[in-house]
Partner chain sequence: MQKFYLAAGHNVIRAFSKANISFPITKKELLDRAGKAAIQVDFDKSITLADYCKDIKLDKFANKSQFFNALIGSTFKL
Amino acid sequence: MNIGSTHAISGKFEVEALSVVCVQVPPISAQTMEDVNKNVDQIIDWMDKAAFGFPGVDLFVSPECGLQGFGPLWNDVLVDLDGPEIQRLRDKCKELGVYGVFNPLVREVRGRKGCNTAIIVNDQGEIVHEYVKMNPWIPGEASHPGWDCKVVDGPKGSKLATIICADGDYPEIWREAAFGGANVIIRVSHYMAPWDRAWEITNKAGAYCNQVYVVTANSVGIDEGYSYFGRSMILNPDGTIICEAPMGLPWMIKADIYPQIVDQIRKEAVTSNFVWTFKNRGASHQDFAGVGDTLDKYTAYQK
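Single chain structure for the sequence just listed, the form predicted together with the partner chain:
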């Protein structure tokens, strides 16, 4: 991995290894709360597998819709963030002493109904991050669009942001997370055929264009109509794939990543320091000399 672009990174800096495990599992398309609890059972079972197979794991990541699937009755099996299903996952994180990423479909978040929500639970069993999908997969996913993309401190020097599935098709959300200081962007997905190539392209682009580690977990299996292909992957900030799960099989992948490298890239990279240069266009021209032109020349974001 080229971490300093053209110019070398100077000096010493500390890094810690963040041990990440992503699982890809087939959820039941839940029609009852009993089904939801079976899906929770499955996630907890895979958390145990992760702890056994990868001792010392810091961060466990499960796919979008892991609690409910995405069947025709998803709106009948919504959960509450303070409800018993989430509590079981929180208890498991505390028991294992790991951070966990989960993606329930939630009845209501801050007054908004029907929110596709990624949460991060810390190693004490506390919910430390809630993110509502900014770009629901419309028109089929009639959930409430999110309103912000927060970044939270995670273990081992990580600064974590979550995005969800179709979010990754929009460059704005990756940039928002990176601009907010994320050094690891976690993309949980229920991404299906025919977009298995788009999955790889968008993950690579998200990593490279924002110089950030990308950690993904995608579902596997076939529900009432869609084929979820898996291929969960973890990527370097230069867009190269560190590890990738196979297509279609329940699986775990694991990688050690070094989040502080991203922080150092943003301080020390001279060329291709995108998270800074995108707002400082042409900064080396004599008329700008260090503070480049702004984004107001783009019409795409103007009403």
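Since the one above is the form predicted together with the partner chain, can you give the form predicted on its own too?
Here you get just the chain by itself.
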């Protein structure tokens, strides 16, 4: 794999293959809790397909709005993280022995109401990660903006961060996840037409500029206002697409990725080690003795 460097990565290190499955599904634009449970049924059915079709899968990723869609009665069908709908997904993760990524629209998270939330459930059925979307889509999404981008240990040496749909249009959130140590960034989306090229560009840029694996799941289908194009994809740390789902169809993709490669890039890569050089600018200049200027001179971040 070309990781975008002129120099080979130094040293000997071990890697494990993280088996990832992403699904793109058409969620019902929920108006009742019965609709929500039909969407949960759909996700669980795809989880069974993933486990049957790809034995040994480690990580299952479903799209944004997978439980409720994005309909006009959004606030009437919010769920609780300790509620029965989420419990069904937790039970399925435990049954299959797989990590799962889901995107419920949640009534309240840490005192904030109406949160677009990505959760990671481990293979024991425990919620080990909660992320509230830091950049809600304005003006169409009246959810509470998030306040942090945490990283959690996942299977096979992975360090996982989640971002949600419009988040990926902002380079700051990718860098925040990378600075937190993520070697796999998961983007769950309900990204609509006609912006499928923007979807590809931002996914590639997020992977390359932060030298991180990117795993994305995007919805398909049509609701009251939009059509959703799919094109779920998994990308290498150099921004190349490993595999991609087609436009507009319910689908499932799978790839084996190697998170420890990202860790080694950040430790040993000489050129194009962007996370390091962002914090150590100009390290080759004689005035900076191989360390570089470690002060942040970017006024956008200082403000």
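Since the model is a prediction, treat every value here as computed from it, not as a measurement. Just so we're on the same page, rigid core means the largest C-alpha set that superposes within 1.5 Å between forms. Numbering follows the first chain given and starts at 1.
Novice: Return yes or no for residue 288: a CA shift of at least 2 Å between these two forms, with the rigid core superposed?
Specialist: Yes, because once the rigid core is superposed, the C-alpha of residue 288 moves 2 Å or more between these two forms.
Novice: Once both forms sit on the same core, give the Cα displacement of residue 297 between these two forms in angstrom.
Specialist: Residue 297 is displaced by 3.0 Å at its C-alpha.
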